[in-house]
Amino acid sequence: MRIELALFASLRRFLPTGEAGHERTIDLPDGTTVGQVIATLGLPDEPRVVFVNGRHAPDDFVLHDGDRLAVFPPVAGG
């Protein structure tokens, strides 16, 4: 299956090599979960916000062909 992966802010450096920007199209085996993608990319083990197709998704969420996975680092502000 093929998904769109978007990593934001400090997480951009973990994108697979390729074009500039914060998004990539990646190929994954069927049944891959959000947590497996995060582990494969080597993202730091810290709080993060994860969306699949614009909705919050837990690490055990199973991705499907055409999904858009977006991962944000923690954000603070006032």
Second form
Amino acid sequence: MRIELALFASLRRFLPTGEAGHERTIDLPDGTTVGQVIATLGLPDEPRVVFVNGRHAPDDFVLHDGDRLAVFPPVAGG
Amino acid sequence: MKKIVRIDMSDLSVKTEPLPEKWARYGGRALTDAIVFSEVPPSADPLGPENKLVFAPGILGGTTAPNGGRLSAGAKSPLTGGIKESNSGGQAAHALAKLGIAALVIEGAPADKDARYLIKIAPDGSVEIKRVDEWAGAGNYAVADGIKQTMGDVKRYATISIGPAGEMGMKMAGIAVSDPDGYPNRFLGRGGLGAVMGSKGVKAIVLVDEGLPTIEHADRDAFNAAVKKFAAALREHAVTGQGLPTYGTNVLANIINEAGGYPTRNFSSGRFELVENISGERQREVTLERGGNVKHGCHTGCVIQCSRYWVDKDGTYITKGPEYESMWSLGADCGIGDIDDVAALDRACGDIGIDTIETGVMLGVYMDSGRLAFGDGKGALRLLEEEVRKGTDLGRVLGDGAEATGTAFGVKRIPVVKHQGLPAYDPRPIQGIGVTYATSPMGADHTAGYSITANVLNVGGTVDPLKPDGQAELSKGLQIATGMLDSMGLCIFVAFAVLDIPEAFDAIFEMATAHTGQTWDADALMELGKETLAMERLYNEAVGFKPEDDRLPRFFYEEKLPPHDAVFSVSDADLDSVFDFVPETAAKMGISKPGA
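Same protein, different form: I have the form predicted on its own, so give me the form predicted together with its partner chain.
Once more the chain from above appears, this time first in line as the rest of the complex follows.
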């Protein structure tokens, strides 16, 4: 399956190499979970905010073809 | 002894009185509320002599309490018609506190409507009131320069000023406060308080705190220990220690957009396709490329350092930030994705002296009428410079904000509560903030109870943003806590650390106790927040606000917002439960309706 991956703020540096920006299309085996993607990317073990298709998703969330996975470090403002 | 300084603009008299015992535990928002509640009749014309404009530093103002230099301004609002507390950074709160002033109250109104006055308070407390009619119509930056020229060798002072919008009584006029470098770029933005200042003939106020000693504490060692504890928590938390200093407030753009709650083109979509162009990450890159400053505090003693300066391609200062709310309102809400266009609009708002949130929402509504294309940044700037600044007939309508503009031009979708434009989070996919917008005595105001924390950011717990469950309780707790922080004079961004680190919360009452010599604890902090809100709610009731006013505009309940196709679904009963504590709090305070 193929998903869209977006990493923001200080996490951008963990994107698979290639073009600039903060988004990549990546291929994954069927049944891959959010937690497995995060582990593969080597994201630091700290609190983070994870969305799949604009909704919060836990690490055991199973991804599907066409999903958009977005990961943020702890951020706030306003 | 802390004092209240009253300046009556009807006869230019000055009175100084000790802070009354009944308000000895009040500062900031609680004190501006108490004075407006006691002294401004609910029937008063907001732009008439009965209204009063109150400036107050918080309880911790003037001290080394981290992020303790926020300023409250209060009055009856010309925009909402209700009580208003507008809150700002900048240097003025510390200066007032060092001058021993708990509240500066501007009363009355001059008979001569063409008179413009500069009020200067010297380090010895003496007050000089000087005609500056030649400053009529000047922008905030020109006023700041004019003041600088009168100051000679004096370096330490803070300014409070209005631009032409305030002089013209426009309902979206704000009040500018100078930052540590003297730029008039921090704003008491919301609620039209600039028009109240203009109605009193006051163009600017200068607070000179040069040579004043540091403020004394009841227990210096205990105070310093609590300060250390509080600062450590702010540095330790990922948001206040890393995210905000690195990217500024606009780090939010991408995450709110991702959550589908980034109001775009007058609240018609929850995602903006050009968000990347105006995001905090992009802002940081461009600012660094151009040699701008990407990390400083808006007031002395800030340890978070989320402010920054935007510079043009030649490296010349244009404006601060722009902050998240301004980048959204003047950007996404108008469909404008050019970061320099947004910065130019932000600069114009700062100089003309108008609230960036209300201005952006107004422009979005105006664009929705079909009179200006969404995305036309140059056209929007022309409207501000040629119409609003000059006070043309069109400019007067636009200058009264989103509701006046939408009504005048027949726009169906007018995003306001209690006549005040909604900030940068759509309440349909982020329902907790909708509860705050609907119920806050301030009108639509995100800072009044920032439910984005648990709804989106996973700070202070988690509450599903798309469901109505738990939102009223979340907003209620946050509104009470915010009333307390605004009264302490603390920046509300400390809440991100306070919500997650128990020691940070303890440090607040430890600082308050050690500084004042009064006894403060966790319960007392929450009581302070409740008392603040009780005064505001009772005042608004007396003005005539009813439960029906604690609702969002109908379209938020009916129009589905992409991408989640969400509508606002918190029940009226839940909304009406938010202020259920007011009768009990008011009874304890011995108040029932405004008046002395």
